[in-house]
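What follows is a single chain, given as structure tokens, in the form predicted on its own.
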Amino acid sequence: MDNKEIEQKLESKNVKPTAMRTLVYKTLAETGKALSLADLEQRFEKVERSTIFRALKTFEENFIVHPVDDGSGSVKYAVCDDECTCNIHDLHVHFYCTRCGRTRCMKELPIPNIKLPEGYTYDNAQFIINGVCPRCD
């Protein structure tokens, strides 16, 4: 993806495409895994933790990323299909890897429905898969 697409993509969703909001993106697509505020911070040294939390709370606000709890330690971040906008029929199972610590969407496995008893509201879902993933097997 190159960064007019990526421009294109951040304005989509209303979000003013700067030089860092685009390296964070960039760097979160091609990974092709969830990525944490610390695993961005080793890719930009030079930049305040401050700079990278608020590209990613930036996009978390307009979807074009969504928080993955894995039970690391640490939040992550992954990005977002185009029609996303993280209501429960766009939540999906997550993969985390025991052995190499990384974090995959699974897209095609979409979390089931639960109906929850009445009265109870849900403000978010996670489902997290551990196990050891195809590199590490």
The other form holds:
There are 2 protein chains.
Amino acid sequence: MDNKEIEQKLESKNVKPTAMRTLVYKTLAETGKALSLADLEQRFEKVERSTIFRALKTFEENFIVHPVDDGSGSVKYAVCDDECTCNIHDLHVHFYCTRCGRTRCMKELPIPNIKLPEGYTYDNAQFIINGVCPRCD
Amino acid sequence: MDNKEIEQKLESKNVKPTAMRTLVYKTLAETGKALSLADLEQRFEKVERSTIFRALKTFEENFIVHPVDDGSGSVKYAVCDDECTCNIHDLHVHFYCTRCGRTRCMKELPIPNIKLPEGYTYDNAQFIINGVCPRCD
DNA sequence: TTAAACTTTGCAATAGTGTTGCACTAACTT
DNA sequence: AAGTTAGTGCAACACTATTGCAAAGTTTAA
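Beyond the form predicted on its own, can we have the form predicted in complex with another copy of the chain?
All chains and molecules follow, beginning with the one already shown.
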């Protein structure tokens, strides 16, 4: 994915494509995995933690990435599909490998429909499966 | 639930029922909700954070409580059913109310069976539903 | 084209959660 | 009762997430 494309992508979601944001997005997109703030920080030492943090927050607010709390202690972020608005229909299962610590979006597995008891309403969900991925098996 | 019962309960799970542990268990059982370390700390100011922390860890290791990471930033703990061994069959959905911040075990809703792609194995899962509970609606 | 206004970035500081080492005390063993 | 083991309290620390502020960069608009 080249920079032009990324810039267009960000603009289409009403986020000004600064150099830092483009870099953060590019890393997330190319890695194809959910990455934490610390993961990103390591990949480009020169960039400030808070800058990355704010980029992620901006992305999150504009449905460019979605957060995944896989229980590893830090929230990770993964790029959304184009049409994603992060509502209940866009949600999918995430797989957390307890060996390598990598988190993968299972976009092919939407979150199953749940019938809650009377009186409960919901608009979001997290479904994390913990196990061992093919690479670690 | 009186102290005798709690002591028996803990003993049946091979945990020595000290005063602190009994207190922590009692609070969790009576509240009937998932509580975080900070929640518990607030309820009895005199007890040390680390003591509660270690009680919870001990409980967790012995399948007396199960952890719930509801995305609120701190892990909560809820009492297990009697026969629970915290394996995949004992898992259930948790409901996190985004208004009041309370987390409830939906024991009546077991985690649905998921067919993962080839090569993945799993032994644990967290399914958190975020929304508004009847009390807050 | 230049000043004002706004946005983004870097830095430093802070709050909160989770966790551990160590010393003291309580409980259990023989 | 002395020795051993387990539990508790305290202090310290690591790490994640987050914010205020000032400097740098960008955009707007006279």
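Numbering follows the first chain given and starts at 1. Take the two forms, superpose them, and find the largest set of C-alpha atoms that agree within 1.5 Å; that set is the rigid core. Values in this document were obtained by computation on a predicted structure and should not be read as measured data.
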Cα displacement of L116 between these two forms reaching 2 Å, rigid core superposed: yes
